[in-house]
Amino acid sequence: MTIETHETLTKDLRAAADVVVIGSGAAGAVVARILAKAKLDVIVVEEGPPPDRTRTSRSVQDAMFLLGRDRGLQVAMGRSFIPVLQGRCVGGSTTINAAIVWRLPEDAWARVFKGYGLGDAVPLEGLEREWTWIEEELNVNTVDRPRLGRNGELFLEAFQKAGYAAEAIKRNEKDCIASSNCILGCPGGKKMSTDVALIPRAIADGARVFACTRVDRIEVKDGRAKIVHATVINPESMARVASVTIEARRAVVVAASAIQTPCILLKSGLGNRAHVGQHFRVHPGTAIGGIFKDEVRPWQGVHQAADSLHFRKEGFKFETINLPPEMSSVRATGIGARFIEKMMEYKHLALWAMHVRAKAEGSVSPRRDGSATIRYTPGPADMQIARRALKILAERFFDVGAESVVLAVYGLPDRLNSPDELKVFDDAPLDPRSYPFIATHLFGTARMGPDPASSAVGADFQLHGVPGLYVADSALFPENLGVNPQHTIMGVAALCARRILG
């Protein structure tokens, strides 16, 4: 597999491809490699480098300097600071995230997509259809009982013993050995992210990758999208090495997620700007501890091994999570001895987590520099669904035996030893600076709709009134979705893909 990077791409470039593609994710790698199948010339153009696992594998902070959206600090500001977590990379997000899994509900399909017009843009149908070929190309699978880990079978346990639907979580994997270590960017190479399963056989169908190349703007001549301007970028140090300018004779595929996407039609001076780095959803997520007598070792099992929709309908869902000791220690309290008593439980902890399918909104707009500001802050009733979904976590900690719960949230104890103390929950602030989020699903930057008026990209994926410039990824979701949305992303990015086919 060839990829050009900035060691290659030294001096200054012009080229021409029918379709341009900007972004490697879940969505720039389905619509490239479905193109180039089909024998179109597709040139993706990626603002990070390819993975370095041998680098990468040795800490969270070799990672994210590596993989992630500015090193792995970007936030969104508001009346708190929420971290949104992205990847930088080839394969995007898909390297650095948990590979889970899910078709979109019928029921949220028709919320997020038919509710607004889009039933026949987004047909479930077609949707089902690309998912079923996208999973046997990431090789999709349940999570076995081996690789739940004690954290995945106590989740199990406790959500099946409160009546609550509960199971093991499908992931794009293939011979997963279960270290951990998915934020890593798979240090093994087992998660099948874009980068191992998709953009390889796009490449072999004739696909040429850009990485360390960074868009700057969309030109529009004659009428239509047609000239892609990029910097070419050492990623370590940000310095320029050259520029490129690459002709779109077909089509821009703008797949770059919903904070990077806005940012670039913005600074092309495109789209109605009352909905382009508008109507900013995220799912908001945060998690609590178990302590438990015996072991759990958070180190064994998959990053994310179960979950639970059985509060889907209600706005909020449950996941487990695996955490590397130097993530699980920022959300310890206390300093000196009491902070090395607190790591010392790191082996008998279980971590949960809860994300809000929250309706408060935000924006989206590009720095100078190449990042983004990002304003968001959760709403009050998106505050009442974080709360009593923690309340619902604890107890089931305490229900498989938790000797104590442990808690991150300004204003409570921050650990529970009893069922009887849960009543804390009741008065817990509603503020959200007193809660640790954190923001990893990203949707509505550019969203869909049939009228110019009320949204930023048509029916047809085109951006309203710029024929050839097409949107691909989560920008275009008019809502948030309440499960996790690689799944939904790759299948509506196909969908554009066979749009620009005919």
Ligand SMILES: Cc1cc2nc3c(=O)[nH]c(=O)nc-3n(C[C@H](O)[C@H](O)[C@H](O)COP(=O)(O)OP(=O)(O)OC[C@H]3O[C@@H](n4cnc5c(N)ncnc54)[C@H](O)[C@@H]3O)c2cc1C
Second form
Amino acid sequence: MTIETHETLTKDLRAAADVVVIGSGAAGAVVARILAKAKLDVIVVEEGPPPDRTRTSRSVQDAMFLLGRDRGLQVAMGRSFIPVLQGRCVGGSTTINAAIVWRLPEDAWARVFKGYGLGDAVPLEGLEREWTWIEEELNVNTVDRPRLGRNGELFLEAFQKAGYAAEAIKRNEKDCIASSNCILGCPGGKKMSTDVALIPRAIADGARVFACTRVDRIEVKDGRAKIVHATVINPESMARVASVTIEARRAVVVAASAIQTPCILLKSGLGNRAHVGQHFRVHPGTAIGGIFKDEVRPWQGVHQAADSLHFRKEGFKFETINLPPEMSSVRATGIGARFIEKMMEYKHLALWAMHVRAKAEGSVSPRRDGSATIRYTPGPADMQIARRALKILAERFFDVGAESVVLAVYGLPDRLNSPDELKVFDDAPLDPRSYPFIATHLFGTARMGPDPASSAVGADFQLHGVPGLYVADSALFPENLGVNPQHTIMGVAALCARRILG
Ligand SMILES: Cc1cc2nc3c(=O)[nH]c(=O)nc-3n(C[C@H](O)[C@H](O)[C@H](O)COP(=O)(O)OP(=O)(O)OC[C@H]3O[C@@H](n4cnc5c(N)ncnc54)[C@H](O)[C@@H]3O)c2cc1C
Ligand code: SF4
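The form predicted together with this ligand is what I want next, because the block you gave corresponds to the form predicted on its own; please supply it.
Now the full complex is given, and it begins with the chain already shown.
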């Protein structure tokens, strides 16, 4: 497989293709796969480098430095700072994600797409058809018993005991050895992220990939999106190497994520400013831990093994999560001997997370240095839901014998030692600053809709008023989903590619 990088793209270059796809993550890779298979001449332009797994597997810090956007330090600013984790590499966020695959349930489809007049543009039967081949190519399968790990087993036991629906997760991986290192880009390349599963197939069908190449702007010529202007950058020093100008004979597809897609459009002076970069939605999430007498060994089992959609319609979802010690330690309060004592408990720790289908909206805009200003604050109703969800998790921990539950909520004790103490949640703070949220599911910043007055992109996936400029990622989604988004993004991107094929 050949991918151009800053080491080969050393001189200013002019190129042309039928279709230029910006981004190689969930959305971009699917578009490139379909169009290359249909014998279109495709160039994928990707800002980040191809993952070098010999280096990224050393530590979270190395992985974030080499694979993460802004070195893993991107944040949303609002009433609090919320880390917004994204991949910046070939494979995009799929390279560092947990490989959870959920087909969007029908009621969520009706709310997110049909409810906005998009039932024909994004039909559920169309998504189902696309998911079928995508699941085959990504080898989607259910986590089996041995790979659940003790964390997954405890979660399923706890939810079963309470009568709540819960299940082993469906994931895209092949021969996974359950090392729990998905966030490091999967050192053994077992996760079927798009750099492993889809981009190589697109290349085999003739697609070219320009990695380490950041798109600066898209130029409209003769009434169509026509020229893509980009800069080759050294992904480590971030120094400029060369410029690349690509003519798109048929279409430009922006698939750079719900953060970077609106930034590229705004930098190009394209799109309706009332909607491009606005309506930013996320699933704010956080985790709490249960400390068990017996060892849990959170380094055994897949990174995220079991989940529960039981409360999805109320606006939250639960998942197990195994994190490497350096990430868990960030949550451990105390210093010196107290901190060491807490870290000694690591092997007894089960970590369970929740994320909220928050109603709050934020915004995204480009900065000169290529990064983005993200503004976002969860609203009061979202905070009520977050508090309730955490209480449910804490109850479940005690139900299956946790000796204590460790929290990282400012204003609450850092540890609960008995179920009698669960009442602290009832008047826990509702200030987002008290909770260590993180955002990895991002939506809404170039929303799709039939009416140009209330949307940025038309039902034909083209930016209103700019023929030939397609948007393919979750910037399109008018609302957040309530389930993990990768699979819906891939399905929607596939529908976008079919439109281009006509
Ligand atoms: C840690 C983590 C865990 C997650 N776990 C899951 C999970 O288990 N299941 C799930 O469903 N979802 C998960 N997600 C979310 C999921 O990975 C994303 O929703 C999905 O990958 C988004 O797809 P995308 O194509 O919109 O963006 P991305 O996959 O992020 O791809 C966008 C690509 O565009 C590139 N790009 C951006 N700007 C430019 C530019 N100017 N020029 C050129 N290229 C550019 C980026 O470098 C990136 O490679 C997780 C995300 C993270 C960060
Ligand atoms: S659990 Fe380990 S082997 Fe399995 S996909 Fe994740 S990193 Fe790869």
